[in-house]
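Single chain ahead, written as C-alpha cells, the form predicted alone.
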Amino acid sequence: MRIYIVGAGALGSLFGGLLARAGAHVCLYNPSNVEHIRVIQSAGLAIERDGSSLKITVEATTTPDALAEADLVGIFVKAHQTARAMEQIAPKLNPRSWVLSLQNGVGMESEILRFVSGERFLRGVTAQGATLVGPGRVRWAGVGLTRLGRWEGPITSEIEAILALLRRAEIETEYSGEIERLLWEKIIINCAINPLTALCDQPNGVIVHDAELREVAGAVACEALRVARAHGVTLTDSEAVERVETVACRTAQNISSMLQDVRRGRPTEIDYINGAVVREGRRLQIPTPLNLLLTRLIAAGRMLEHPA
C-alpha cells in the first residue's frame, strides 16, 4: 500500500514511520519544516521511546509530486492549516485515494470535503502521542487506541486492509460507525487539558496534581458535555470528569500539542477545540462561558507574543 502523509510533524512522522516499518511504501510530506525532511532523507527517521531509539528508512519530500500514486493520504496538519494544505495538494490528489484525518478538534472536515468525496473520507481519533524533539527525531510519547470510521457509507474490504496495516504497524486500531460521537467525546477531554496546560506551561499531569486546576478542568469538561450530548455523547458529568482525569494521569509527563505550539510561538488549534464548543453552544443556545474564556485567553496570549 502506498501512503502519503501530509503534514509530517510529530504525529504524522510517527504514524508514517511505523507504517513504513510495517512494510508500506510511505512518503512523508512537509513543505515548511525543510530541515526535518532533509535529515530524514539523509539519515532516516528516529522514533524514540522509553530510552531507546528506532531508526527507520522512509521517503520524505517537500513537494507533493508523488501524491497521485497514493492509495491512502493521511492529513496530519494542524486544524487551522487544513484549508491551505488541501488547496496545495488538490491538483495532485487522486479521486480514488482514501483520505484519512486524525486531527484534533472538529470543523476542519468541511475543508477536506471541498476536495474529497465523503465516501472516500475516513475520520478518526487517536490516543497516540508524539513530540517532535528535533529534526528527524520524534518521541513516541503515548500509546493508545485509534478509532476511525467512514464519513459516508459502510465499511469495505479496502478499509479492512487499512485497519489491518495499522494494526501490523503496532497501532491498535478499531473501526467505528459512530465517529461523530467519538470526535465529541475527545473534544471534552481536549478542551479541559490542552488550554489549561498551555496557560500554565505545565505537562498534562498538572490537571490532577493541582486541586484548583482539577476543579476548573472538571467544570470545563461538564460544560462541553452539555454541547456534546447533541452529537450522541451519553456520558454523565462524573464520567466525563473521570475521562479527563484518567487521560491526564496516563499522560502526566506529556506536553500537550497546544502547549507545544505556544512554546514555539505558533498558532494553536483552540478555535477547533474550545472554540468549536462555543460555536456549537451558540447554535444550540447552550451557554459556554468557561470555554469562551479559555478560547479568548489562548488567543490573547498569541496576540501578546506577536503584536500587530
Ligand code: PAF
Contents of the next structure:
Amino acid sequence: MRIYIVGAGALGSLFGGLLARAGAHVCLYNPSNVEHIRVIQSAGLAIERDGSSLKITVEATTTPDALAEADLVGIFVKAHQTARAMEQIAPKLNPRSWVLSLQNGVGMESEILRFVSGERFLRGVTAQGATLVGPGRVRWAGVGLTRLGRWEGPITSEIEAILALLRRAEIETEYSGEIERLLWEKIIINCAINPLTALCDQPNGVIVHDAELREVAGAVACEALRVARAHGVTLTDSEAVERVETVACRTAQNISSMLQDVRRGRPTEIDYINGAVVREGRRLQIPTPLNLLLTRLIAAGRMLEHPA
Ligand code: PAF
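Having displayed the form predicted alone, please output the structure of the form predicted in complex with this ligand.
Shown next: the complete complex, the earlier chain at its head.
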C-alpha cells in the first residue's frame, strides 16, 4: 500500500515510520520543517522508545510530487493548518485515494471535505503520544488506542486492509461507525490534558501526579462532557475523568502537542479543542467557564509557574 503523510511532524512521522517498518511504501511530506525532511532523507527516521532507538528508512519530501499515486493520504497537520495544507495538495490529490485525518479537535473536517468526497474520507482519533525531539528524531512517548470510521458509507474491504496494516504496524486500531462520538470523547481528553500541560510546561504525567492539577483536569473534563453528551457521548463523569487519567498515565513522559507548540512559539489548536467546547456550549446554552478560561489563557500565552 502506498501511503502519503501530509504534515510529517511528531505524530505524522511516528505513524509513517511505523507503517514503513510494517512494509508499506510511505512518503513523509513536510514543506515547512525542511531540516527534519533532510535528515530523514540522508540518515533515516529514528523512533526512540524506552531508551532504545529504531532506525527506519522511509521516503521524505518537501514537495507533494508523488501524491497522486497514494492509496492512503494521512492528514497530520495542525487543525488550524488544514485549510492551507488542503489547498496545497488539492491539485495533486487523486479522487481514488482514501484520506485519513487523526487530527486533534473538531471543526477542520469541512476544510478536508472541500476537496475530498465524504465516501473517501476516514476520520479518527488516536491516543498515541509522540514528541519531535530533533530533526529526524521522534520519541514514541505513549501507546494508546486509535479509532477511526468512514465519514459516509459502510466499512469496505479496502478499509479493512488499512486497519490490518495499522495493526501490523503495532498501532492498535478499532473501527467505529460513530465518528462524532469518537471525536467528542477525544475532545474531553485533549481539553483536560493539553492546555494544563501547556500552561504548566510539564509532561502529561503532571495531570495525575499533581493532586491539585488532577482536580482541575477532572473539572474541565466533566464540563466538556456536558457539551459532548449532545454529540452522542454517554460516559458518566467518573468514566470521563478515568479516561483522561488513563491517557495521562500511558503518555506520562509525553510533551503534549499543545506544549510542543507553545515551546516552539507556534499557534496552538486551542480554538479547535477547548474553544470548540465553548462555542458548542454557547449554542446549547451549557456554561463552560473553565474551558473559556483555558482558551483565553492559552490564547494570551500565559504560562504558570509549576512548583518543583
Ligand atoms: O495532543 C496530544 O498531545 C495527544 O492527543 C495526547 C493523546 C493528549 C497525548 O499527548
